[in-house]
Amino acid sequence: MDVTITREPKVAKADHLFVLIAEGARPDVAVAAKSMQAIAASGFAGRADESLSTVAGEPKKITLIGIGKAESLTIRGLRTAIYSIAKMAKKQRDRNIIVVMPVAVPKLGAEETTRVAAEALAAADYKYDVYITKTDDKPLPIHAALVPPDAVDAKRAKQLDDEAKAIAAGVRTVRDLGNGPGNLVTPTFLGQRAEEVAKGAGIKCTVYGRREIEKMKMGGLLAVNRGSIEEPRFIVLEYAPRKAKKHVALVGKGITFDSGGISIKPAEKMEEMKFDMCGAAAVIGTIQAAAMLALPVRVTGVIASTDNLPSGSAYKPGDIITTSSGKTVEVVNTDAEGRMILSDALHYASELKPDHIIDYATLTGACVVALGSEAAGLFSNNDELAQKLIECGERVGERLWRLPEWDDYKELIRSEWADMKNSGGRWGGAITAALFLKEFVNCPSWAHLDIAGTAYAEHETAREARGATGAGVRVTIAFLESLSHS
C-alpha cells in the first residue's frame, strides 16, 4: 500500500475514510458530519472487537475501528486495527483510503505511534504474487493517506512519512526474499538481489563465489555446499556515512533451502524450509533501511549463503570440519547447517573489529517450541546491548526475549573428536546452539536473534498475512537510530 502521513487529505477523492475510535470517545470528524452525527448516535462504543459502516457523500463510506480504551491501546492493538482496515479496503476494492489517527500508544506518543502505524498501513494489503497468472486475483493498489494525532504538525508529519517509507521498503525487500520459492531464490540469486538494493540505496556490494570462498578457508559454508549444484555465496554490504561514529555489523543465515541434508527432515512442512534464509533477508532489508534514513552509523551486512541438500557428495555425520577461525567441528547433524555456515560468518565479522554484532538466524526448532511465534530468542554477551534490543523490539511490536548462554551448557557440544560438535541434542537445542555460535565470535558486544518462530507466520494472523514477515528490520533499525543519538 502506497501510504502518505499527511494532516491535509483530499477528502473528495476518497473512496472510503477510517477513523479509529478509543473506548468512550466521540467519533468527533470535520468531513462528514451528518454521518458521523448519525453513527455516533447507534450505540457504537469503541471497543476492540467493534466496528461500523455507513455510507456517506463525500467520502463515499465512512468506517469507525474500536481500538479499544485508549489507556490500554498497544501495538499489536494498533497493527490488528489497520490489518482490518487493509482487508476492508481490499475486498470493497477502495483504490483511495483515508485513515484518521486521533490516538497513540501511551509508551510510545505520538509521533513514534504515527511512523509505527504507517509502516504497518504499508505492509497491511502485502501479497506475494510474483507466480499468480490470474489478473483478477491480484489486488487493486491503494493508496492511503494517515491523518497523525494532532500533536504531530505538518512538518514532523512529512518527516515520519520519509522514515516509514524507508523502513517500509526494507521489510518488503525481507518479505519477498522470503516468500520467493527455493528454485527463484538460489544463493546466486540472493547475491544479484542485494547487488541491487545496494545500488539503489547508494551502499557497497561484494559478492564472493566459491574460489574466493575456498581462498578465505570458510570450511563451514563449503561443507555444506557440498550436496548441492548451486554455488555458494558470501555476501558483504558496506554502508560507511562519514559521520559514523560506531560500527555494527549485522550477520545473516542465508540457508535459501533446507531439506536436512543427510539427516533429512520429514516431508510434512519441508515446503517451509524457503523461509531459512530470512536471516540473510533481514540484514539486506535492514542495511536498506538504513542507508534510506542516512544513519550516521557505519553498518557491515556480512551472509553466507547456500542451500543444504543430500547427495552423494554431501557432508555426512562423523565428518569433521576446520572452519575459517581454524576450529574443528564433529558433525553429529547434517540438519545443524545454519551455524556452519555462520562459524566463518562470524568471525568474518569479528575479524572487522566493530562494536556490536548482531546476527540473526532461523536456527533452531527448540526456539520455536520455548517462544512460539510472539517473540525472536535473544542471546548476548552483553548485558548493555541485550537490555537496548529488548527496548527497541517493545517501542516497534518486535519482541525478544532473552535467554542463557552459560558455559555450564557447553558440555553438551563437547566433542572427543573435534574442537565442538554442532549439535548438542534435543535438552537446551535454542541454548547450545546460540554457545555453538559464540565460539565463533571475537566481539565484547555481540547477539544472536534466533528468528526461527518469528520471520514467518505459517497462518493468516489478525496483524498481517501468512508468508515472511520483515522480522529483525524494525527492531535494528530502532537500535542503530539509540546509537545516532547517543
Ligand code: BES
The other form holds:
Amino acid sequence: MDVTITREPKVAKADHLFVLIAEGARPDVAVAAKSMQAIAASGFAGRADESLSTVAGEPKKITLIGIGKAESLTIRGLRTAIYSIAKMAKKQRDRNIIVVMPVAVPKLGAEETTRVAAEALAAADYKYDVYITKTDDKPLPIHAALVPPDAVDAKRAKQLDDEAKAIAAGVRTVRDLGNGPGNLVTPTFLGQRAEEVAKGAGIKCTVYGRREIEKMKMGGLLAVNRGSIEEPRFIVLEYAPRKAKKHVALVGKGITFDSGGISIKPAEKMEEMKFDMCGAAAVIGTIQAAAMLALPVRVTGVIASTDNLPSGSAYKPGDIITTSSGKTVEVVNTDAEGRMILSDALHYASELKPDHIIDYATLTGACVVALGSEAAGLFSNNDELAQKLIECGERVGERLWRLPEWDDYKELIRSEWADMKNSGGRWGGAITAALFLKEFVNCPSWAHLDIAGTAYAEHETAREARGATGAGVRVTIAFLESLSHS
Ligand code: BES
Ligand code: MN
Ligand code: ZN
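Moving on from the form predicted alone, please list the structure of the form predicted in complex with the ligand.
The next block holds the full complex; its first chain is the one shown before.
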C-alpha cells in the first residue's frame, strides 16, 4: 500500500475512512461529525477486535476499529488493527482510504507510533503475486492517508513518512526474496538482486563466484555447494557514509533451498525450505533501508549463498572440511549446512574488524521448538549488545529472546577426528548451533539471531500474511539508529 502521513486527508475523495478508537473514547472526528454522532449512540465500545461500519456519503464508508484500552495498546495490537483494515479495504476493493489514528502506543509516544503504523500499513496488503496469472486475483493498489495523533506536526509527519517508506522498502525486499521459489531465487539471482538493490541505494556490492570462493578457501560454503548444479555466491554489500563513527557487519545465511542434502529431510513441508535464505534477505533489506535513511553508521553486509541438495558429488556425513579460518569440521549431518556456510561468512566478517557483528539465520528447528514463531532466538557474547537489541526489538514489535551460549555445551560438538562436529544432536540444538558459530567469530560484540521461527509465517496470522515476514529489518534499523544517536 502506498501511504502518506498527513494532517489533511482528502475526505471527499476517499472510499473508506477508518478510525482507530480506544475503549471508552468518544469517536469525535471532525471530518465526519454527523456519522460520528450516530456511531457514538450505537453502543460501539472500542474493544479490541470490535469494529463497526456505516455507509456515509463523503467519505463513502466509515469503519471504526476498536483497539482496546488506550493505556494498554501495544505495537502488536496496533499491527493487528492495521492488518484488519487492509484486509477489509482489499475485500471491498477500496482504492483510496484514510486511517485516522488519534492514539499512540504509550511506551512509544506519538511520533514513533506513527512511523510504526505507517510502515505496518504500507506492508499490510502485501501479496507475492509474481506468478499469479489470473488478473482477477491480482490485488489492486490501495492509497492510504494516515492521520497521526495531534502531537505530530506537519514537518515531523513528512520526515516520519520518508522513514517509514525506507523501512517498508527494506521489508518488502526481504519478503519478495523469501517468498520467491527456489527455482527463481537461486544464489545467482540473490547476487543479482543484491546488485540491483545496491545500485538503487547508491552503495557498493561485490558478488564473488565459485572461482573466487575457491581462492578464498571457503571450504564450508564449497562443501555445501557440492551437491548442487547452481553456482555458489559470496556477496558483500558496503554502505560507508563519510560521517560514520561505528562499523557494523551483518551476516546472512543464504540457503536458497534446503533439502537437507544426503541427510535428507522428510517430504512434508520441505517446500518451506525455500525460506532458508531469509537471513541473507534480511541483510540486503536492512542495508537498503539504512542507506535510504542515510544513517551515519557504516554497514557491511556479508552473505554466503548456495542451495543444499543431494547428488553424487554432494558432501556427506563423515567428510572433514577445512573452512577459511583454517578450522576443520567433521560433517555428521549434511542438514546442518547453515553453520557450514556461516563459518566462512563469520570469519570473513571478523577479519573486517567491525565494532559489532550480527548474523541472521533460519538456523535450527530446535529454536522454533523452544520459542515458537513469536520470538527469534538471540545469542551473544556481549551483554550490552544483547540488551540493546532486545530493547530495539521491543520498540518495533520484533521480539528477541536470549538463549545461553554456555561453553559447557561445547562438549556436544567435540569431534574425535576434527576440530569440531557440525551437529551436537537434538538436545539444545539451537545452543550447540550458536556455539559452533561462535568458534568462527573474532569480535567482542557479536550477536546471532536464529530467525527460523520468525522469518516466515506458516499460516496467515491476525497481524500478517502467510510467507516471509521481513524479520530482522526493523530491529536492526532501530539498533543502527541507536548507534547514530550515541
Ligand atoms: N534450515 C534448517 C532449520 C529450519 C528448520 C528452519 C525448520 C526453519 C524451520 C537447518 O538447516 C536445519 O536443517 N537444521 C537442523 C540441524 C540439525 C541437523 C542439527 C535442524 O534444525 O534439524
Ligand atoms: Mn538444514
Ligand atoms: Zn537450513
